[in-house]
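As a starting point, one isolated chain is supplied in structure tokens, in the form predicted on its own.
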Amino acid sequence: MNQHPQQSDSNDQFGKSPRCGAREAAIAVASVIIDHGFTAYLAGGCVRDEILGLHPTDFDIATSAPPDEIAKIFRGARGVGEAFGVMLVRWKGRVIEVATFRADGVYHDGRRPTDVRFATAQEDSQRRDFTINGLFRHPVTEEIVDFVNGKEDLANRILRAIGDPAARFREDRLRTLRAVRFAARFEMSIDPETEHAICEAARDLKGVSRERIGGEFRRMFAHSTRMRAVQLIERWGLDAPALDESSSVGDCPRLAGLTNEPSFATVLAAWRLDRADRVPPPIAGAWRDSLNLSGNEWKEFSEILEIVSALYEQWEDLSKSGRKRLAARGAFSAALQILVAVEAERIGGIRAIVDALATEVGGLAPESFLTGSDLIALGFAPGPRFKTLLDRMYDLQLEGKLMSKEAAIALARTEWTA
């Protein structure tokens, strides 16, 4: 092996050189490495999209390289994950992962290998999940490296696990949701074993993570190929231990006909409507956890079901207040959204109505003409009849039967003291 030249300050470059791009910040740094005497590679995912004509913003590096010679190559360098040979390098303005090819030990928890040990480019492959993610890149030569047929199945659009897909599926029981999201997102067939061995580990997704879970959805759910995923999912029977319900399958037309990038809340909500035509429909509190919501998903996911139980329900005997007050909620054009495709001549008269009520003066959501510091300074004394007495004041306002604060305050006194 070549004697180390001058370690590479990635740190100063990191300050002092305008930021560059991530393919070509890892290719600098797969460079140095092998200027250095060792193997390296762009990995993974990143010349997987490559090959597919995507453009990735993630670039890995697999190198022979351990992380002590890593550290001594690039002055900076820190461990994420030393004893799985990670490391982080910076490289103006970019922060590139590098991993020493490894074998893996014994799966106990379904996540992580027992124990690991350095090994070659060849053995690294083998470790992975899926064949299409199991490609190398040189960096220099750009020649594709493949121990495990990858090339190939991309070619032909087909997802296939490494070696033996039960132990695949095994050692981490989240690949059954990674290799939805794959087949979605690309378009790809299964290979037969692989997808037996999914439905087979199907079950075992219960005892993972709800945060990895959760985590995976957002990711198939941000794509437009979202549809497929969810046919997958239920198709594989991976629906019931990742919501924690009941499998299902069949048609989701509103899942099917949401457009314009709709937020992942929106997405639930039009798929728990969509299975909620299927099945009993379970406590909508349940998918809280079972996703790992967070506290703003959790707040839109409930109000867009809320707003569409209410158009069900109310939005024939609701004022013309109670309706203003129903369109002005932030998920009401969400609300709309997913019911559109199941009911669009009678979604198309509601947006009518809101269309003309909000060209009224103050549009949907005007600001008070009352206050409780009006009423405060008023006289009146806090308490329950304040917010009762304010609710009134505004829907009269909505109702276009108060046009000004004096009118307003002139109210407020009769009722207050009748």
Ligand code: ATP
Contents of the next structure:
Amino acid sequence: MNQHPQQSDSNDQFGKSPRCGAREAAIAVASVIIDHGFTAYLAGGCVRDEILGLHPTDFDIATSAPPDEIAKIFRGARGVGEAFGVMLVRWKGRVIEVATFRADGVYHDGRRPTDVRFATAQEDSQRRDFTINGLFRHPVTEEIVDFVNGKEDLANRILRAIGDPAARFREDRLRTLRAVRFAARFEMSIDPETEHAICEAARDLKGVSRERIGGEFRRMFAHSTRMRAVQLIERWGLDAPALDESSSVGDCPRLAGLTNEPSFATVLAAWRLDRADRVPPPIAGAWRDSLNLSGNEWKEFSEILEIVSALYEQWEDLSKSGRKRLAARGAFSAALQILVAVEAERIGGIRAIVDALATEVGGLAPESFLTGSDLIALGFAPGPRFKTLLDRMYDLQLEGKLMSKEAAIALARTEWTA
Ligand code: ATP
Ligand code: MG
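Okay, that was the form predicted on its own. Show me the form predicted together with ligand ATP next.
All chains and molecules follow, beginning with the one already shown.
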């Protein structure tokens, strides 16, 4: 965000941005298409990002060449979503997405157009969602081709739907969440008509696939502007349909306090706890389903919430071994990181205790002196008692009441026969 948008389409300014391999590959592919007599531009997000002085990772090409011509020009070009005219072209180890200019037909389910037809560059820019995403850049002259007044909106940092906002959000209801992501990520204000249309369409987000919704959340929460994203989500009433719970607008101190690139699960847990002050907790598993969380994301999310509740309800009464066990859990530091924003003093105290426990022999989670195979070697018959005994031996070890394997074996013998 260090470059003034209006200056950036001069070649001088543009030439200063470091080039990555992906950009070079996209320019080479677009140039080859042009050499074959077609039009080809860098398109969409990459043009927007470069004008903003950011370094995009993906460079997409939009072209007048139909897919079969792309297949003739580039051996090994592969069709993906061919109905939409999208081809993947390999270039020096990179894969570049090349899409034929198209106009989308009628959207029948608020998700996908029923048909598309190949079209002009202008029509292709008009089927895109926001003016800032509707720009093209010539790969050789680097001239910006702007049919939607996107340059001006980028310069003024305004997010504006292309065309009739209400119609555009009706066509694809995920665009409401995309609006949040772009407005937050690029710190933009929202054109009032666009904002009004988002609020009107908010409820319909419910019909969008959970996979697409989860994907948008993952992308917006990966960025440090996630707090602004959450404010917009709540303000526009997108929280209820996205999370499948009541709508609620309010402060999010735990979320706002997160630093150091928190995991997606950590961000969600912080937001959940912030909302818990305002809305009743959802039924178990609700966020997993509504945001299509992976098994690992769900596990981490639930574990953080479990640890947080243990810290509130049990910490004071926990024995040393109980504290060590809790502090050794993978999500423990994420739980503290979330709570520190609202209870700095208490969390500071817990951290000091855990730091002290960590300096004891073996740290928070020493290797257990005894295992199941040790018990078998002692001639004990495996069964449910094994776990109880092993847990107890490990607790004693964590308490510092068992200092060696030999001592543990001796005690296990006594306890087993007792
Ligand atoms: P990001 O940097 O997050 O990838 P992006 O703008 O590149 O942002 P993509 O989802 O990669 O977003 O889409 C590439 C381009 O395709 C967009 O810039 C936009 O022009 C168009 N586009 C993507 N999704 C939609 C949509 N749901 N409706 C209309 N146009 C879209
Ligand atoms: Mg992209």
